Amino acid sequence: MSRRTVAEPRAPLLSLDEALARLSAGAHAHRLTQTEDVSTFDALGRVLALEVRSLLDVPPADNTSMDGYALRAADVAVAGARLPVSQRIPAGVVGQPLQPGTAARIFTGAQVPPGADAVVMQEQCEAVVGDGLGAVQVNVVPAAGQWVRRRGEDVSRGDIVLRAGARLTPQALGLAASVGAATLTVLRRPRVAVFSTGDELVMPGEPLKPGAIYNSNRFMLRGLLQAAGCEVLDLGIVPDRLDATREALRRAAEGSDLILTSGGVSVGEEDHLRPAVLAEGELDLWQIAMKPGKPLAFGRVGQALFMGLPGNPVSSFVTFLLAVAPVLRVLQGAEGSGPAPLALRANFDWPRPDRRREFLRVRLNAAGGLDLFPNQSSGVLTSTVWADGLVDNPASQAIARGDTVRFLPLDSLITR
């Protein structure tokens, strides 16, 4: 009589939100605290450790936003009034106090002289040739304050202009420079070790033997980490042996904040990553209710966090954006979570949704709607280049053409 084996019940799938909460909690204890001072020139993409306060008023003095003539509004009671030009003030030159009944020729950015309370743009004036600097005919009746940027109207001395935790964008660097910050105190970059496992993997340029594939995930994950502002330790391709995998993990854990791998975390005879991590540290294997990207491993090796992504390239790509990028934000203490989805129109039908939450590769079209890449397989890497975003589609929800869907732009997911 044959004996029937009863399989162990499967653990329920984790929701993505629950997985992100666990990841955030696990990463919080590893939050970076070490800082360094860097030149504002070289701080793009870094995360501020200390707030930036203004050293001065911006602008530092009343100045003109137009080329024209600085004058007293009360001196031009009617259009066509003429005033002698008493001085010429280019940007960078401090003029003399303006005498009543005169005007100053002035250029954009120059300080408005004491006594003037308005600027009339040159297009509304006519220069009159005469002795000295001549005169000006003002063809409009000006209002006091027009075209004058007041001292401190943008920033006052002592104001906080950038807060700790802000990621430094090009415009943030411009703002820091505008208030006199030559250097900025930032958190050090996260150090991430990445390697691939699999004897079937070869590098581009090497002969592609039968059964071999080029290692696309190595390039993709390295690029994603660099775009996220990380220092990357690339350990290459590790042979499919337990001893080699354990040695790679020990090397990766030395001085790294995070170890990142793709594929190999299963129970197959040639999948040594799972027993290696368990031997060197701790590991949780999660099944996430999302598509693509169902399997995800999270744990620790030494003092470093460990994350194992699915091996299929699209699954690895999407899981990085949705799971690894938030962990990197927590490590850096950056403000905010992921980007908020945009409500946009679907220009496609999706009649057979999955029971899991789906992330569909789409592209914004000229009409402001979203087109769907025709092949949503997790192995079709061309879809990630064609697409400029993902539709975050709830589990079991069909989409009909014209429906409003939640759109996540790839550029904000990759670089935020």
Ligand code: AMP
Contents of the next structure:
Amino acid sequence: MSRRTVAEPRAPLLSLDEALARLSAGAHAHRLTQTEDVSTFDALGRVLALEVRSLLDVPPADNTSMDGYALRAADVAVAGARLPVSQRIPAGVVGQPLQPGTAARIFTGAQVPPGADAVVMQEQCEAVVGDGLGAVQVNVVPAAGQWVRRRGEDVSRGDIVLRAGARLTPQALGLAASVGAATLTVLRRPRVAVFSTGDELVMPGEPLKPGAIYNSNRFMLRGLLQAAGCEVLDLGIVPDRLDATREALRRAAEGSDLILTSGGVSVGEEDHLRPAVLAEGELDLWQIAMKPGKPLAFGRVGQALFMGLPGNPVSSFVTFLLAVAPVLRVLQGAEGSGPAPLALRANFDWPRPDRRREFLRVRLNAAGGLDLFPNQSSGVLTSTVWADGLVDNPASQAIARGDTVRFLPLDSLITR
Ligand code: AMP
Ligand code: MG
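Having seen the form predicted on its own, can you show the form predicted together with the named molecule?
All chains and molecules follow, beginning with the one already shown.
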């Protein structure tokens, strides 16, 4: 990051990939190292700092996946053979070794007793009343191994089941619990301070005076940060004044990993972020060749990284997904570089593409194609709620109905 003078006329035009490479390089030095041990119960969305290695086989013993009878397959040479029932084994109970020539009544999840090598489901058997537990008539010829879930077929002792850097999804928590992990070592959450700039902004609940609009970015960005597992320090709305902006930056920098702002990053007279960040720290201001989006500020105030997003709500949203989320991933040392695009068919025409790379709001239709939201303007937030994802369209490339395009699902952009 270089210190630039206020007199410099224009921010450099950068490709998104170039910007991402610079962001990632800048964020690298700020990677989080502090860890904490949290209960597996409370670890949803956190990023693992230490791998999870299994100290046991899962399942820990051979067990049945059916209600039925455990037996030796070799004891049933013909359909209709009868075997005395020598024991009853519900789930959670450990049976006795199976006497040759007998069967054990057994229930799903129970360990298959030593000596048995197959389970016949109860629908293929008839119980025969008699002394003790009676007998069973087996109406099929079983194959050795059938309906037996093998010890260790899911996880072997010593396996790494979750890697450091993995984000803990609900299913990852389930897997961690299945190997007996009661606590997990995770990175501390990134601390992100957020404020919106703009004298026109008022909060929902306040009257909308002439000239005002409601502050939507404050809610959207806070939600995106929370969904990404961050601790959010919300500093509200900062007036369009240099001194107020500088003051807000100083407060935001205290104890934060990242300061995130919306609005005020253009080079207009009312855009005070650039001079404010330059006065308090370091700043690069970029024009990114993407639409929506374009202005993006990246820098540092104190120990905190700084990212300034454009004020237009859709631009803020898309820039968050494509530029801030990757920075948060770098801070958290997470694996992967975000979701890979899917190749899907456009169910729309886009005859007049922009000269910048575009991210169009689209929705998956029942035929597996993509429909386009009719208004792609950067102020139209309804498009972001309607959409399932973004089409990543190369600069100057027209789309005709039936073309294959690159689709980025919103879900994976938000939570990866
Ligand atoms: P700016 O980047 O400050 O020039 O703002 C660009 C556009 O986004 C203007 O129309 C602003 O009114 C609008 N805008 C800026 N911040 C917000 C916000 N927090 N919520 C909704 N709209 C905003
Ligand atoms: Mg503004």
